[in-house]
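Read the single chain below, which is given as structure tokens and is the form predicted on its own.
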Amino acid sequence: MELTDFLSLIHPMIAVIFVFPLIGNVANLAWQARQRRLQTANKGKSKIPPVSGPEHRRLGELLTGAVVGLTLVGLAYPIGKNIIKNQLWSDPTTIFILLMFAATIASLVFLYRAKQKLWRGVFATLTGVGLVVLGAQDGVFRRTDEWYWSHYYYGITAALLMIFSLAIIQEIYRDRSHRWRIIHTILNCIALLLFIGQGFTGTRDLLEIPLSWQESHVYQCNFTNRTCPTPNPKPSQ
């Protein structure tokens, strides 16, 4: 395995070691926090510790940063590989891409720090736009013809939902009608399903991506007809 092959494993490695366990903890705390609210509303007390709510919020905010960071890592590898392969170091697009990475990270940092609704909306929008623009760059495998089964589209959608959840977190606690809480719950249930889909589609894509020394042979195949060139027979001795 060469260096380029090892770098391609950083994205799934971070997902397996850090992000997916974090998703499990956040989902579990979300269920506990909901059950505690229902129990205290009906019976006035609950055996579920009150820390479940604050912990859900803390880990949820951490999850947003982890998902956005993982998405950026996943985009950086194919974009960087395309730049190196085509020697685009001095191309203006390369400078634009680097600025977009920096601007997206900065927007996410400011989103965490923003208190006013307007600025939270602005920085959430900028972070989401940054991900979408980076995802549209050459080298990123989007599987657009099968968008409904695409690891890329699942990931971008889940990341946008996480950004939106972070942007509305303060509104959830201020809204006495629970409208924002309901929206938050519905959207994050959708995000959870997308994360499950990510586990499947990511595994599938790892099986389909050849090692660097195999690319010149594998990419000669016709993926539509599922055929590959017949190798030349060995010369007779």
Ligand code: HEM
Given for the second form:
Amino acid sequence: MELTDFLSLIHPMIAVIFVFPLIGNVANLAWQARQRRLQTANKGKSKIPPVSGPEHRRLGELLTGAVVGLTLVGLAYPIGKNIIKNQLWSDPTTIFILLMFAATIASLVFLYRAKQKLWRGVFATLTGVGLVVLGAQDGVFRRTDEWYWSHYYYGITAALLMIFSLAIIQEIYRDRSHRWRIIHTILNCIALLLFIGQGFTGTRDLLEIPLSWQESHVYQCNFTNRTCPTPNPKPSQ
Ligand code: HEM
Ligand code: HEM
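Here we have the form predicted on its own; I need the corresponding form predicted together with this ligand.
And the full complex, kicking off with our chain again.
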């Protein structure tokens, strides 16, 4: 396997080995945390361990970093490939892109550390804007004409929802009316559906993208009409 093909597998590999098992754990603990809260509210006791809430929070915080990181890796490959293919090393856009990657990671780190509502809002917005700006760069396959099926749009939306969850943690705990808790639950049930969509669209994309030695042949095909040039028939002897 060529190096470029191997590099293209790093993103799916991290998703399968690390991020999806983490999603399973976070979802399981979310269910336990909710059941425990409802049971103790109704009957005053529950057999579900009290750590389920804090554990959901701990792994949830990790999940935000994991999904944002995975998205950055998913974006870095096509953007990097485009820069190398078109030899844009010293192009000002390349320097801008590198700065955007650094600024997005820095904003997420500051979001983890921020305590005040204002700063959490600022750093969550900056992290989200960073992802969207990087997603708009050349080379990224966005599938905009079929956005409802697009690995890119699902992925960015899920990442934004994770960033939002991290930003509102203190609101979830402070709000006695449970309004933020309900908002969090509804939005992250949507995120769960998007993650399922990522499993589907990601494996579909893996199937559609040719290995590097096949590219020159496969890209001669007409993807709209689903036809490929047939080799010239051998001259009859
Ligand atoms: C797959 C994604 C997620 C789902 C489906 C999910 C769902 C839930 C649910 C159902 C609850 C319990 C609500 C209740 O008590 O009625 C909850 C609580 C909570 N979630 Fe999430 N969540 C997800 C991701 C996250 C992330 C990424 C974070 C943090 C960055 C997070 C932070 C919290 C916190 C702090 C609580 C309150 C826990 C407690 O009461 O001790 N969640 N979540
Ligand atoms: C949390 C889950 C995931 C997120 C947030 C995510 C996000 C992204 C993003 C933002 C991109 C760049 C945009 C693009 O080129 O489409 C991308 C590319 C890609 N992802 Fe994922 N991804 C996830 C899971 C997966 C999984 C499970 C697979 C396959 C097993 C996968 C396979 C791919 C492939 C093959 C590409 C490049 C394909 C292309 O150009 O469309 N991803 N991903």
